[in-house]
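Encoded as structure tokens, the following chain is the form predicted alone, with no partner shown.
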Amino acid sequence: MFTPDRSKYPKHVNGRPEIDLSSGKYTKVWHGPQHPGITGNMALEITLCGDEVVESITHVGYLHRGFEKLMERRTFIQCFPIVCRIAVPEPAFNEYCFSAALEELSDIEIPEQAQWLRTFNLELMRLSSFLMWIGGMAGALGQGTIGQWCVTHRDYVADLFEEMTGGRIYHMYMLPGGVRAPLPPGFKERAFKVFDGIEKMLDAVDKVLYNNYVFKQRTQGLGIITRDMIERYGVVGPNARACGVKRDVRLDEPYVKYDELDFDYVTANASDAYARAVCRFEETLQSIDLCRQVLNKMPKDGPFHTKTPNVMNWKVAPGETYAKAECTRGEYGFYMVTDGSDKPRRVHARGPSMTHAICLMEQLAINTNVSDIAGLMVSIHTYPPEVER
């Protein structure tokens, strides 16, 4: 396990230190909560040696609250608008690993084109979150003018999901049995003309902001998570391929077409906060990538969705399954249990935000001076409702 210098600290008894607020040598602030934000309601209670982070404590339950219980109480199908907003810049994935769960718990098996669907749609999630990510991490560090050209390219894919799904956030796209509707006429040109647009903008964010001296200097070196913290913290997605961990739910345990595309593993070794950020802008031309090659690949008709039983009385045999793919943080899985009832028994979603952000954090934070804690937020990559649930 990771242990900062804290000679020259207070001793630490159960993992907290000892401290006296009232010597004066120590000050408690609060950063956060703040929306809108890659962050975003979420607070980090901290306890500052001048500049120096000496202690931290998340904090959440800022925002959404409860989903999984409120499923217990709802119907299967009452159950799939709330999914969604259990990561809000990525309610795709939620949608898919409840559909999934519910579709082999029920023995149901989704057509071809709705894979190929599927894929494009969760790829293309991937892409969206990804440009949140990159504007918020240069936001976080004063680059202001990157934010405003990531927001406005996420906004182009934006569009692609509207005319996709008819939602420009919440789409409610993949549905238990497969997808609501097809590609609309003249899709596939249209989303070609915004991955050139965005292809061309990252190379200017390549320039501007990846072989910036001041962003390079404030995060190599910063937040370093080492070899032997991926498994005690559960450290999964881009901060684990930074330390070099070829992990990725796509290539080890592949789901709907992943398996009939072309890619590997992107990662890095200096395992700190730039090495995160370049293995996310890697993988954000992954994305790109990978979004063309399901729309060449893509089947030009064909069933988009299977027969399903009467929505209003679904009753599912008794079972137990777990569903996951890989989110833009890493593993992201619902664990689904039923009784025969038409409603679920038990919904657990497994999100890599809750260790990141609470157990990788408080760790991390220690030692890092107070100007580059917003830096070191960002850099793991955190959705906060996914946190509270």
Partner chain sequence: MKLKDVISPFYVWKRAFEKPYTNTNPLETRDGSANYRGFHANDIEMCIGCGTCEAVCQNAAIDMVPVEGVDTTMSDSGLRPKIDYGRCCWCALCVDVCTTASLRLTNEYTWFSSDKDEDFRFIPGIDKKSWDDNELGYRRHEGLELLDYKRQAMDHIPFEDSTKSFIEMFHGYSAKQAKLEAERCVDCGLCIAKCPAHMDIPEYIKAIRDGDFELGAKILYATNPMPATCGRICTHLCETVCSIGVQGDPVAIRWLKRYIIDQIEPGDLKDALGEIFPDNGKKVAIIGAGPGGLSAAYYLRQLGYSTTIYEGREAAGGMIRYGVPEYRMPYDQIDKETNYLKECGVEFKFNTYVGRDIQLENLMDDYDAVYFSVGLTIPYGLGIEGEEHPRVLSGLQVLDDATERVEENPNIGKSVAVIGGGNVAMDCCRVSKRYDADVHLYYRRRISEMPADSDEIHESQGEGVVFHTQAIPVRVEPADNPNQVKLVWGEAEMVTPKDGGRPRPVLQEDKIHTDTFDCIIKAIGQEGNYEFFTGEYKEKLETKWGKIIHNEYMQTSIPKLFVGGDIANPQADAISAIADGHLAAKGIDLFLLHPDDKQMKK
Given for the second form:
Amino acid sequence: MFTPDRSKYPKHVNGRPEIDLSSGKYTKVWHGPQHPGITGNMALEITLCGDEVVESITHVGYLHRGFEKLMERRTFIQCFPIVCRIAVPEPAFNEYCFSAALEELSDIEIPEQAQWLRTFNLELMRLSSFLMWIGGMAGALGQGTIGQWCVTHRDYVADLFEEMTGGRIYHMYMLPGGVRAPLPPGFKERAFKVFDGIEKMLDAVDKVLYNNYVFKQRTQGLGIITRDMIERYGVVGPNARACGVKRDVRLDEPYVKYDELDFDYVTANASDAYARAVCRFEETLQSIDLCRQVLNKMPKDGPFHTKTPNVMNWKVAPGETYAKAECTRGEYGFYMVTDGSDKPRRVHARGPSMTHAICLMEQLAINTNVSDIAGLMVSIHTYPPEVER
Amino acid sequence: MKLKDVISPFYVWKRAFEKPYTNTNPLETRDGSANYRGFHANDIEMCIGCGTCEAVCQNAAIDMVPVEGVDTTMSDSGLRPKIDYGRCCWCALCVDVCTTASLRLTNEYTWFSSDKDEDFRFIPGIDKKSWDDNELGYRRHEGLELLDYKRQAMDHIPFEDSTKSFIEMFHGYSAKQAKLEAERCVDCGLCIAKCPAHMDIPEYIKAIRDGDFELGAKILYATNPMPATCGRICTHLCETVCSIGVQGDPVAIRWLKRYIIDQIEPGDLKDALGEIFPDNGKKVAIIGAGPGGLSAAYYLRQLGYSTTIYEGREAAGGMIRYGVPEYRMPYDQIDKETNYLKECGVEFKFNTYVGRDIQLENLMDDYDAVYFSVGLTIPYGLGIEGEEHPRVLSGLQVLDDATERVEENPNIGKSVAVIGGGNVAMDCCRVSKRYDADVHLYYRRRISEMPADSDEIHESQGEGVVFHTQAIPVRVEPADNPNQVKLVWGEAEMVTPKDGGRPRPVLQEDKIHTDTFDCIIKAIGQEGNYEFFTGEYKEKLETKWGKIIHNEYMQTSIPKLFVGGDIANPQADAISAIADGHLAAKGIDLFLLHPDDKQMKK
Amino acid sequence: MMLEKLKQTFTVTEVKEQKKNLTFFTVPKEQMEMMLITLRDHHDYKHLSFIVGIDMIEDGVFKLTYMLYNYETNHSFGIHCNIDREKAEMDSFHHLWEQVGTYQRELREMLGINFEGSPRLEENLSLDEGWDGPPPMRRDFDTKEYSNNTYFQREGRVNYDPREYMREQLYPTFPKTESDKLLNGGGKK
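Can you give me the structure for the form predicted together with its partner chain, which would complement the form predicted alone we have just seen?
What follows is the entire complex, opening with the chain shown before.
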């Protein structure tokens, strides 16, 4: 296992260094919660010795809205508009997992077309989120131009979402029983045009960012996640795949229509921030490919929503289940418990950031240079709202 | 270090010559997509103010508020949604559950105001906005159904078999069907106002969803002591205003009512309702044991009055028993209700016809107040030549005979002509069918204008009654066989009067037909019989168009005398009679125990 | 199969196969640690997805759910463990997976469950600034009441109930049905 060099610590008590700030040897810096180099509103409380991090503590809570508690007070359909807010850049996974769990507990089969539309929506969501991430990663290392390219093209994806779902950011599209609307006419052609544009842009990103000496120098060897840390820290998604571990919920436990699509695990071996960046870059391209596949394989039309009980009086028999999906950061899931009433008894949103942003980040930050913290943070790809929920 | 890694990043310059991706606002504006969820628009004419949008809004962004220019009517609460855009999250669930599809979201997403006092809360459709006419924006897509628009079908004896007996035709909902049907309700409560008795319909439907039938029965009895009757033969006006009925089938409120009361065994009503009746020492006489009389007796008992019902016939129920055939209204169900009233302490004096066996004067002297609801019992004549023929029968008489002697043929023969288009006419047709007769129905206007329930019309047709519409009886002629009669009738043409109004049937002189039947049953309506009013009461009693004039608490022009039922209200159905009884009970209470009350004549 | 084997060693109750690759069961509190270790080390359930606490206030217990995942067979076990609600204590498993500590911090913060020996247990994740209420995920904590007492409502909002409004407008004199009284068992009784 990866053990950081702790020789600089004077003393180590109960798993934590005993730092005497008055000794003048250490500096305490708050990185965030308002910091461009951090993903969302969270803060790292960093203790430095020189410019080297000796301790990092993650603070969340700036976005706590108590979603899980709110859902206990709302009827099932009323939960639907709020779940998307649990991970702002990736609302679709919340909608999907919530709907899938509810459908499973109330024995609802959704129609074929709805499954295709869900697959497309989820994959497009991954694409949009990856674009944002690539931009963020470049930005965190001082290459803001690429950030602008990516966000511009993400906006075109948001246009597609707007046409499809009626919303750019919070789509509120996958509701229990299926989806809310069919694809508008001519959507496929417009989508392909957007994908072509993104591929062209990604080609430029590959040249400018991934074959950039500075970028390579700063990310290679940064934040290495060793193989044994994966089990121990519960690492999932591209963070795990960048260590050569093949795990992807889309392939392990195919949901919606992923079993009918042609794709494979995207892996890398170096386990560092650069490998994670490459992994995500490849997955972005894979997402575009999958989106094209879905649009080509999808039937022209068909029912996109199945009749649910009247949503105003929807009661679900007692039960519990766990529905999961592969978001851009790994296993994302909703654990839902019902008790026969019209409101869920307990809903837990399991986001990968809960482990990645806290225990993994705190461990990886040690012994890195303070200027790399932003890059390291982004390379783990965390969204704080899913930590605090 | 690879050389490529140093040179490659300079590719960035290539893109410096590309056109910018941004829009220069306000020179270039970008409209929301055709499906965009922007600001609300509401079609005020279509909206019925049911408040379902308010109920589903998880942000509590919607208030239902009265607006100018929209009146509260029986099918429209007069309220309209007002949206607080400080709270709205544009999820559009309000659009998806809108029962009338009047509410939608437009594709407008910008709104500026230089007036700091201008409120960001407004009523779509009332407060005019620039986007009101935007046709684009989110609407509920065809195929997305968050509400249940389809009614649970009620199983019944197939038409081939139904005419063979007087067994109750409809089986009633099964537990599963009732629950599914109860789940369709959106709890808006528009139906409460339309129901003459103002039954708390959403609450008893909720009791079905919760499986609490005792509570359901309590809610039923709070406004209606004859739920088993109304659960079968009510004219279900409530269903005509059901908000679900705007886009789908209305909730089967009547069948659900029947379901609740069917779950309680006849002997268990007393335990289920758990009522205790006080005694305040006052006595009230009630004339007529029909729905109006029974209802008044029950609510008077609740208030502590001792009540005695005088009924000319040998059993309670009035028109429900003697006017509604058994296949629609089994007699044991009427007995279930009247037996409970007996348990409540209501005293019945059967075979006591007021005016013959006892005089109204005596009742007025002996009791603190008298309530009468004697119903409409004298059939209208056809007003045509030859109708005195012995083979021209009264519809009410036929139904009465059917009640008294179900097994025998009430002397109608094997081919029957029924004249009329109301429920009595339908009952006569179907009763005749059950006596194995060949039945022809003659009605002046079109089927869509028949006053009978559409269900009844449908079932009559299903059972093989031959409908002759736009058919006007011209005269009745004796036939060669003294047991038969000839009906001369003419085809009519619907003519809209020059001054507008309802089209009237006009006889076409050249299209006259003659058919021979074993009997002709006239069922074109009936009027009240006030023969028992004598002396000063006859003089004082005020009537108009054959109906008794009363105040809002059913008090007649004679202060001590209260009225209700078909002789007092224009609807002339069971549920209105029950409502009258309830109102009269309150009126009698105000009259006797609240001497200061200004609404009552003393 | 595997469950049968586990049953020989552990008190496994309330087994429910929710779907093909998800099974729930319950074990007593004291066997939890050995159960997790056995599944992790002998049966390849190496991935801990999450730990959730459910407040079963009517039974007087907190039901903890540990979700384990096997990457080889793609099967999940949801392992329940009921702990007393009054004396909410559970063994700490922070030594088994690193992220357990984080989940245990959250459970302490949101449900008030104590995990003896868990590192940094007292550090709140979310409720840092001025929180003085009870653990908020407990069922008896009423968020509506809290928010009404803590925050103010926007002024000038009035809402009318269609039923009541129609009664006032259309039939104010008709005897009122007091269904709410019936619901409370009062009313006519």
